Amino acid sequence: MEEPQVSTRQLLGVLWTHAKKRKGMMFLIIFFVIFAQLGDIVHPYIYKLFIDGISKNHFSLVPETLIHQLFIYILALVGISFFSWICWRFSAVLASYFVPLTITELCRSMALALFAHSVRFYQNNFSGSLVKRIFRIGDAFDDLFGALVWNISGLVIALLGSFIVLYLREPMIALVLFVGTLIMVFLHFFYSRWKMKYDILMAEADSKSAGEFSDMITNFENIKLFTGVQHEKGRLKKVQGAWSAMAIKTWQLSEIADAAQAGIVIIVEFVLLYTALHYWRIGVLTVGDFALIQGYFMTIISKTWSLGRVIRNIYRAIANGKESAGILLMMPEIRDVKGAKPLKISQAQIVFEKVRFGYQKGQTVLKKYSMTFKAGKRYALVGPSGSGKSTIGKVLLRLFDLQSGHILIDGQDIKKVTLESLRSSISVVPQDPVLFHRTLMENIRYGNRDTTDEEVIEAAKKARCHEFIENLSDGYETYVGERGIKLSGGERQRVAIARAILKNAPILVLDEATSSLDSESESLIQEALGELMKGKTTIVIAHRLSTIMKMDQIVVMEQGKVVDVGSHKQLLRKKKSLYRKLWEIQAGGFIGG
């Protein structure tokens, strides 16, 4: 399932949905910003009055009343500046709460949306790129909110306010300033909109570069073992080359916009002052009006000059936000159907009815697979590599949806029950368990997060991992490293088994659950596995022979179909059976692959 193309309106809808939870605080910020920026309108006008007062009289002939009036203007200038400063401080303090809290919720929503997506989604995306996209939507909100509230609002207020004041003095002066400003604004707007396609490409190149770095760091051992430093250097050069090419392109385009704006500023200032000079000559404008005009011009130019970068940042933020919002707006491939009900386990009998499934288009891994796993019985799935053994566990957990057929648990179609209730009813011990970079206590407790420390330790004892944990310097508080890298494969699997013991679900799936254990470790844990399987419907995938022999039934698979079912002894009696062939090839080892 491809990610949807996100429109600007959809992105803004996503951001507003999170921002409106604190809309009272947001409107207060805007209120204070507006009043703070009104000072930019009033301040030059007071300064005009002050200049006019001075220019009318020679210093030696200045009456006391004028001195008093000029002093009032000075106090007004200071008072307006202080009022603006107070408003800015209030808006900044409120924003220091509003923006981080909204970003936090956006990132949390992104993470929850990622958790809802399917295994296939993760297979098609680099983990590093996904992490970057989580934080990128927060950055997009920060940039957009800052641009609209601090920058755009300031320009709008300055432009409208100065136009009104200047229009009352002389309409032509107001018109020159207004038209000149609009030309610059429209230049930035249309240029930035045209440039947006390059900003999107830049965001994609950035994500791809981050994903490549993440992939290399994840596989650092392979790089060392296969002397791949020079090879990775070449790949990095290619990816980083594409990124730097786009960075240079976008930077140069920004410089072109700045150069064009500088030229327009020079022209507008010339026309504005030339026009003002004409009206001063005929007595319409005063000396103070020049201060007023220049004050408004510098205020608007300072805001317009940064507008180019602000608009480009807005478009860049929109481009980055769109890339991230696709995750939020994309419908998860695997999801609860409308009206899904919780799975109710009475016996835990599992029935596969003519199941057809393939990971890719045109591929078929399971071909009309039909099998009944009776409640409380232990089954082993064996067969050559690629026969579909591990796929059985994946479709049972609804990590992937079937192309056709049905899977029933106690008569309930798993597609019609909630995913949470389905997966909470199944314990899984995978071939290569992945642990959180958290403590051993936290990793084991993940099987049942409501258990006490004593219950965690009891589960660890049953899984025969208590001994090695106790020998660690920090015991159960030891951090295991990313993906559990600080532990051996056997230790990770014993922790995973302890986690499954703690979960105590009615259905158990063991996928090569002891493949990483040495013979001594395996013998230690056989008893624990036997206890774990008691009373549970158990599916053991390609397990070691010693455990397979103890299963109630062995299901032999080939090319996605069931070709034989029986006990170990029954299957060995069949001279030409696939199971007997596997037995003869791997006798003393383990069946399947």
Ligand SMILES: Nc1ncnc2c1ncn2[C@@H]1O[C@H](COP(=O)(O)OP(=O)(O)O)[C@@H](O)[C@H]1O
Second form
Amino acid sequence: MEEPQVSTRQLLGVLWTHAKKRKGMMFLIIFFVIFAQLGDIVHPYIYKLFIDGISKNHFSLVPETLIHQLFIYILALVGISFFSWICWRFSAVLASYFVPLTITELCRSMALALFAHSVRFYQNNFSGSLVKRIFRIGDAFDDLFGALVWNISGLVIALLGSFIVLYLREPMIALVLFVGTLIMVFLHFFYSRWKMKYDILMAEADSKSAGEFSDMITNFENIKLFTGVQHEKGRLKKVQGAWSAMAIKTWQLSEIADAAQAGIVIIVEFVLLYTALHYWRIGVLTVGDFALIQGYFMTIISKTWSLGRVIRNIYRAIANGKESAGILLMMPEIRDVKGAKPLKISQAQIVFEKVRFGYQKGQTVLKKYSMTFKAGKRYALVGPSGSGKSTIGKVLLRLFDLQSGHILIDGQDIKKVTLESLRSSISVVPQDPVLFHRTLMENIRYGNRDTTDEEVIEAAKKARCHEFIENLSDGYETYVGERGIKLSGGERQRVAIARAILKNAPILVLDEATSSLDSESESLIQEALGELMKGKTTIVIAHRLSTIMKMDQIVVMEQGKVVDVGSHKQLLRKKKSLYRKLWEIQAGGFIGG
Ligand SMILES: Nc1ncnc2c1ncn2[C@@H]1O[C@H](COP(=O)(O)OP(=O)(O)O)[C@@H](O)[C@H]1O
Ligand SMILES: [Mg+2]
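Form predicted together with the ligand, following the form predicted alone:
Below is the entire complex, every chain and molecule, led by the chain shown above.
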């Protein structure tokens, strides 16, 4: 399933649903910002009155009343600045709550949406890129809110306010300033829009290099084992090269806009002063008006000066936000059907009915796979590597949907029951279990998060991992490293078994580790498994003869089909069976992955 293209409207919708939880706060921020910026309009006007006042009289002839008047202007100037100052402070304090809290909510929604996505989604996305995308939507909100509330609103207020005030003094002046500003605004707007495609490419280059780095870090062991540093250096050079080429291009394109803007400012200033001079000569404008015009011109220039950057930030925020929001807006590929009911387990019998499945279009991994796993019995799946054994576990858990056919548990189609009830009815011990970088106590308790420490330790004892855990420096409080890297494969598998014991689900799927464990680990794991399988419908993807012999039935698979079912003895009796062949090739241990 492809991720949908997110429209700007959809992105704004997503941001708004998160922002509106603190609507009151948001509107108060905007309110204070508008009032703070009104000061920018009133301040130069009072300045004008002040200068007109002084310039009318030679200072030796100043009457007391005028001094008094001028003093009031000064007080008004200070008062307005103070009022703006208060408004800014209020808005900033409110924003210091509003923005981080909203970003937190956005990131949380992103994470929750991410967990709902299918295994296929994770296989198609680098974890490093996903992490980046989670945070990007927060940044996008921060940038957009900042740009609109602090920058764009200020420009609009300054532009309209100064236009009105100047228009009342002399329409021509107002027009010159207004038209000049509009030219700059439109230039930035269209240029930034045109440049957006490069910003998107830049964001993609960013994600790509982050993904590459994280893949390398995940594979640090391979890099060491295969002495791949030089090779990785070459790859990095390529990826980073593509990134820096894009960064240089976008930077230079921004520079062009800045240069054009600076040129326009010079022209507008010239026309403005020239026009003002004319109106002063014919007695329409006063000296104070020059202060007024200068004040407005400076305010507007300072606000348009950053406009290019602001518009680019807005576009970039939108592009980044869209890239992220796909995770939120995309329907999870595997989800509950409408009216899904919880799975009701009576005996835990599993039936595969003509199951056809492939991971990708055109691929067939399971073909007409039909098999009944009877309640409470133990089954071993055996067959050559790639015959689809592990896949059986994956489709049973509905990590992937079938192309056709059905899987029934106690007569209920797994596609029509809730995912949560399905997955909580099945315990899985994967071939190569991954653990959280959390304590062993937490990792085992993940099987059933309502259990006490004593119950966790009890399960660990049954899984034969208590002893090795006790020998660790921090015992059950030991951190196991990312993905559980600080434990051996056998230890990790026993932790996974302890977890499955705690979960105590009626169905058990076990993918036996292929890596040859030392005989001690192996016998410990065998003991642990014995505990775990008691009274459960068990499917073991088995490689070891010791495991296979203990099972009630052996299901022999080849190229996604069941070719034989029977007990070890029955299957060996058949002269030309695949089972016999596999057994003869490697008596004492089966091949396959
Ligand atoms: N995530 C996947 N995407 C595409 N193909 C896959 C995936 N996982 C497994 N396969 C393919 O499906 C086939 C069966 O795999 P699997 O069930 O793991 O085999 P087995 O466990 O019997 O060795 C193999 O050909 C394998 O390459
Ligand atoms: Mg396998």
